[in-house]
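The chain below stands alone and is given in structure tokens; this is the form predicted on its own.
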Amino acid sequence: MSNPHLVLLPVLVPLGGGIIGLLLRGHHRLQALWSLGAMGAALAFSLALFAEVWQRGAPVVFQSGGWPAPFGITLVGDGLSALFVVMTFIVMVAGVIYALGSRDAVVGYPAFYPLFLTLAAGLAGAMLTGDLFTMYVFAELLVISGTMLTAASDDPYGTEAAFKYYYMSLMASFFMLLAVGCLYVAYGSLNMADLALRIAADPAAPLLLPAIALLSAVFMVKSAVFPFHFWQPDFHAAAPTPVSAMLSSVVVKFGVYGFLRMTTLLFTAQAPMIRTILMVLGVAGILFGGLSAAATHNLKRMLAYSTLAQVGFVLVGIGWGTSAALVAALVFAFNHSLVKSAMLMIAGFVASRAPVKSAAFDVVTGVGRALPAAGCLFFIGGLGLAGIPPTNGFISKMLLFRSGAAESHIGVLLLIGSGGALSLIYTMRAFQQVFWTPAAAGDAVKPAGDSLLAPALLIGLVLLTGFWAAPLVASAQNAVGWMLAPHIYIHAVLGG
């Protein structure tokens, strides 16, 4: 017999550790490790969430309030959103034990902990929910959290990044509510699942077009997909390095699930039209996105870019919308997060020793020679993302070319391919610089700086899944199989 609350508790406990950590809020360290607790619980709750989803082989749905869908609100853990959230909370917890050891002024701030806990809250719910308007909500809860903690950043321009977000966001969220009207109006429902029902039933319907247009827009300003891509490199640039680690790798992933939702649950007659886009633009982020990170002058901006291109290998498979390419999707989402969030962290534990902190290649160049501990871990992770093993972004990329050569998609893996080898020359060129190239005379290495513990651990796991892979692809599997039979999420959640 399963557990439904298992689903509320990895949105609950953040959401109440935050609002406990606002009561805490005259005690620093206390607050800190109370953060800490309270995300590796919700960690720990996502696990055996993931766990009886696995074991019971069916979704697990709460009905809020006792009311049945699609009239009340509902909580779903099925094996694409168990996933992802497992992997929203590994990455938050790295996030928390980087801000314990951090010595930036923003993480002393009496709100900073609080918020980290309602950022993750947020994306939890927007990845469990079953409901486009509690969705929305819980995405806004994401917004204001992110956007907050950009403002409070040390950089001299976070309330600037903070402010592009913010109006980005803003414009998204308008869209998401045109879309959830346009839904509304013509079907009556917003529960997922009854909506999937009432769209197969009756795909003409004049508002259905306008509705995918909107949600498409909203998830590619999410997941910042080229050509909506614009605001990010400056707002990632700018964010404490904590708080960037997580919006550049797990927060990105809220876009790359709505769009999986909506081409295997919501629009399964249109899927084949949006996955056409979402190879094209996959495809442009990932040339544009590697070619921008090989020509910038900063560090974190070097990384943004990467996103950028990194995202694009996602869209990509999502495109291809085969059983395979769809696992390559899941783990390349899954493996870069991972990879992403530590190389983030290393970058920032780099720049609070140069002399004048900041990422910006003419500041951090020889600094890295005096850190060769962080120089292993930075070659590391540029070797899980350019696709090289030892490392979980070999498995990721095998994954997704051998999908791609099962359709003979020749052309496009010759064009992302090329995509794989500017990653290898951008992160290669940084390390060199960072890390071989001698400092200017004069510039002497701050004696202490941000703590390596958190990237440590993640570039660990990088390693594991790579030599280890076998779990997050049956798990990617297991996932895939579900939302090729949307039926199975749709029993779940109406019966019948």
Second form
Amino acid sequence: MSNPHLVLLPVLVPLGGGIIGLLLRGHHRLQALWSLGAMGAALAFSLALFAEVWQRGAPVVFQSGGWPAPFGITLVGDGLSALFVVMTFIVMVAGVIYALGSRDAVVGYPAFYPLFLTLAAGLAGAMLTGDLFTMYVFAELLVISGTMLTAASDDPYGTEAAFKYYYMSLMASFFMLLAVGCLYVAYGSLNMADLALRIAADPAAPLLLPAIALLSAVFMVKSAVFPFHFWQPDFHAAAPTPVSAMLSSVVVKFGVYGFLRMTTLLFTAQAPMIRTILMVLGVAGILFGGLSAAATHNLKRMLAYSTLAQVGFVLVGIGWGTSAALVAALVFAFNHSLVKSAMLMIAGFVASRAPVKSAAFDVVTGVGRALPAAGCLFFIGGLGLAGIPPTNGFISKMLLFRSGAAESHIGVLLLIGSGGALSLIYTMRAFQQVFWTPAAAGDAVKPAGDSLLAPALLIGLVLLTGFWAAPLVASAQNAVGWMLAPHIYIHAVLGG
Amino acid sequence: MEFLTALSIGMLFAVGVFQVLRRNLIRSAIGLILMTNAVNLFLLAAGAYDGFIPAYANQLEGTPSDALPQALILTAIVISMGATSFIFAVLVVISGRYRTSDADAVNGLKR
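Alternative state: the form predicted together with its partner chain, after the form predicted on its own:
Let us now look at the entire complex, which starts with that chain.
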């Protein structure tokens, strides 16, 4: 059964849900439950899209308004985008569940849940669209929702962090528009499949290299790759817990998605150059992020720096660019989203029980001794970040190292191996400080705080994908099979 | 004419970059607006020299102009309008909280 409208639903359902959520602003509980329902429905539709793509064995393409491909706005669900959208909505549903049990003031604001839904819609739309300008529009939706949620954070520095980030991302969106302009002047099309054909036919256009450079910069800002990362720890640490769990896990994957599309669809001829840059920056990010995470003084900030390192691993996988390495990069991105969102939620949970609401180590030291369940989850999550069995982090790191060893990239393997050891050091140091060391005298743990349900669900998934990784790896292999044969995507979009 | 357009867009962009790098937050927000306009003009220039009569207008002789960059700019203008108003809203909050518009004094996260 073919139903191209399926690819529209993961975007439209959260968007419409957000609008209806705004109408329900007077009824807070109803609005929250409605948002959970809308997000859950979006997850169900994205799973249905994934199943449809898997069964059909071809990308699901929707031409909006019935305009044929290079002229209308195209939405494409292929293996890559369907997998990433499923990942997005799994984490987003957990985020809404966390927000339902959160005691922050920010979740009580009438615009919180609608903005959360538009955040999800922006991310899903940016990943499903087959058109560069539509991608820009959805990326703006994503950025504005995320920034507003952070600006309203309980953390007094939320506004400052949001302001900083917004400057960066406005620059990034200027760059994206410039890249769109360059590509349009050079090739007269913005549909990615059409562009891929035209670029392959005429790789000598003078504006092609500027467009590649600008787009790379855009995606580097979006996923906080090493030289463009400086806003990221501030922004992710100051955001409200449910939001920071989204920003640091799935939202940074938008840049990863962009790089995957750049190297395997748009600029296949120039891909070796992009890959080299990504690999160098990825290794730099792994080392820098790991060292900064080991040196920082705040639990949430440590996890934000750890995102920098973990995205570095994904970029190294994209940088190697072989089929096995790309599979490893996809699996790594998926698993990192689950682990990192769970860890940030546990950090937020601990901070909500601390005497002062903060995740700074001098405040939360010893708080975890009274919270054995959180300690247990944090320990498993820490193993996941460090890549130790039986968690899914082990699967992703094993795939990545194996793909590197197959190509005998020994130097890079040594560097990223030491980066991986750093992640063990900082997670275990944090575990020891928060859940092991006795608290200073006089600091009482608050009797009630946020709910632990959402991180427990995510850690359950972490263990599940650790024990039973075959379906995830198989779907990543399927997606990579299509990515390495871009004519499938192009043919599905343009028809004929 | 093409050269003049390119030069003026480049100058507008340069002035925008210069303003963005200023220490005063309000000036730098104005720099962002200038850069937005420079980018929009760049997009307009992308489709400006192909034809000079309106697209989809009947009974006119000549090459119709490309309508797509104009549609892109309309979208970009709407988005940048929202972005600018949001940036100024955040600036209002920051100026109330820190009592300054000096970028170096807004450094609570560093401490």
